[in-house]
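Single chain ahead, by itself, as structure tokens, in the form predicted alone.
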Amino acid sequence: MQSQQALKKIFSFEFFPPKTEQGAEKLRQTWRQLAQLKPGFFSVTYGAAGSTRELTLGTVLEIQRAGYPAAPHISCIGSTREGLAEVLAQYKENGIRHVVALRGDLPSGTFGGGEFRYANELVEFIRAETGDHFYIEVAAYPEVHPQARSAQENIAHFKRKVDAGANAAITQYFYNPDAYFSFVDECEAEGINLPIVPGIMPIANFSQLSRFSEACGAEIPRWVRMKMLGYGDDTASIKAFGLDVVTQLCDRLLTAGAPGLHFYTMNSAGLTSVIWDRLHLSSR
């Protein structure tokens, strides 16, 4: 991880676009609270096949107009070149210079994948359409993408995104720091030296976390799983233990030279703010 240590650490928060006015007001309160921590940027997710395109743009613009950097996600599965060109033009027109480029998931009931199959094709398209206008983040999978046939294939897929023009990467969340350290070392051995920022998922609800993790291939260490299961319906103990686990994870990552942290907030400021305070990130 030597090449990452000299970089200025970047801290960021991720949201999903709300679909109701009540959800929008809750998110507004959340990002205003988290904005006081002065993150490097906020990011806003993008539904399958662009299903939340306008909601994503609206949320990003609201944050940006308040004076805070914001980056929309763009996914390419189920999208056309024409449609993505329109999205990129819309973002450029609104002064957005930072995007998170992802393959994305097929919407349920959809059999065709559109004109793009992989995220590296999306990165190539963004560069062909807009040159160096956008700072492009891509996804990385320290515990191996669930559809990759091997760890070597996982690295090869990631390298294609980097070679296509990515500037930095954000990882899928994980709770085993050694998986991240090993992944970064393997990337450096392949000549990949861009910032790879760990994705951090605070633990609020263990059953929900289990569902998410099964779907995305993130491993919950057995000792963490067993401890959580032992708490049963004691949500206060689950949250307290989860805060300890995630704070220790973040501290180890930063101490070892990780270039920052990207928090999956689930549109709530509470747990992320507590972890931030425990790590004394405002004074780093």
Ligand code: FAD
Contents of the next structure:
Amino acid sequence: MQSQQALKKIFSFEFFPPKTEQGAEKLRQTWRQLAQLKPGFFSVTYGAAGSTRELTLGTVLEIQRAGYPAAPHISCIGSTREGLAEVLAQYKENGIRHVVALRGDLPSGTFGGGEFRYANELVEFIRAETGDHFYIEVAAYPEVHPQARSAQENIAHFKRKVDAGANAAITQYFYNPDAYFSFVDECEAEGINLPIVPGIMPIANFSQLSRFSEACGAEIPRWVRMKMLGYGDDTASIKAFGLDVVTQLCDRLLTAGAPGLHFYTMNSAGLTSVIWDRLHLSSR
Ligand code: FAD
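Having looked at the form predicted alone, could you now put up the form predicted in complex with the named molecule?
Okay, now the whole complex, with that chain kicking things off.
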């Protein structure tokens, strides 16, 4: 964990672009509330194969125009070089200097048909097209990406993105801090020493989280799962226990030297703000 000791920790909040006016209003209230916490930046996801391109940009610009730093995500699978060059030019024209670069996942039943296979190719492309204009974040998987054949391959593929010019990384969410500590140590051993910020998923809806975790390869520890299942429909207990689990996770990560936290807010400020307050992050 040595290379992760940062002078100033970076905290960020992730949103997805809302598709309705009602969703947009809810998100506006969320980012206005979370902006009081003075995060390093907000980030806004990018739908599969560019499906939310304008919504992502629109949301980022709205936040940015209100005076807060915001980074759009950009994904490459199913895209052409020409299409991505256009997106990058649009980001550049709008004064954006920070992006989260991903491969992305194609919706099931869709064919690839693009010119990019992996995120390292996207990072290379961004650097070739725009030099050092963008601060580039990439994704990292302490519990191993579901399509990686081994933990070693998982690190080797992560290294390709770093070597291609990434500045920092944000992890997939996890609930087992040892997976993160071990991943960071292995990265250090491979000479990777950029900030690897843990992605944090507060627990709101347990059954939804379980399904999603299956798909993205995030493990919910058995003791957490069994306790959650035992609560049945008692949403108040699920929420209270989830807050305890996630707050303790964040505390362990920060105490051990994690360079910050990136919260998957699901466009709600509630749980993230409670965790923030419990960790006393405003005065830390
Ligand atoms: P890659 O780094 O390309 O890895 C994908 C898989 O391919 C891995 O298994 C890797 O081990 C393997 N691999 C990589 N390079 C090679 C190679 N050269 N040869 C063989 N195998 C290789 N998705 C979205 O659609 N939009 C978003 O906005 C979005 N935001 C995200 C934000 C964060 C912080 C994270 C963690 C994920 C996000 N995702 C998003 C999900 C992400 O797109 C998926 O996890 C996707 O499956 C992998 O993306 P990647 O950029 O990590 O891909």
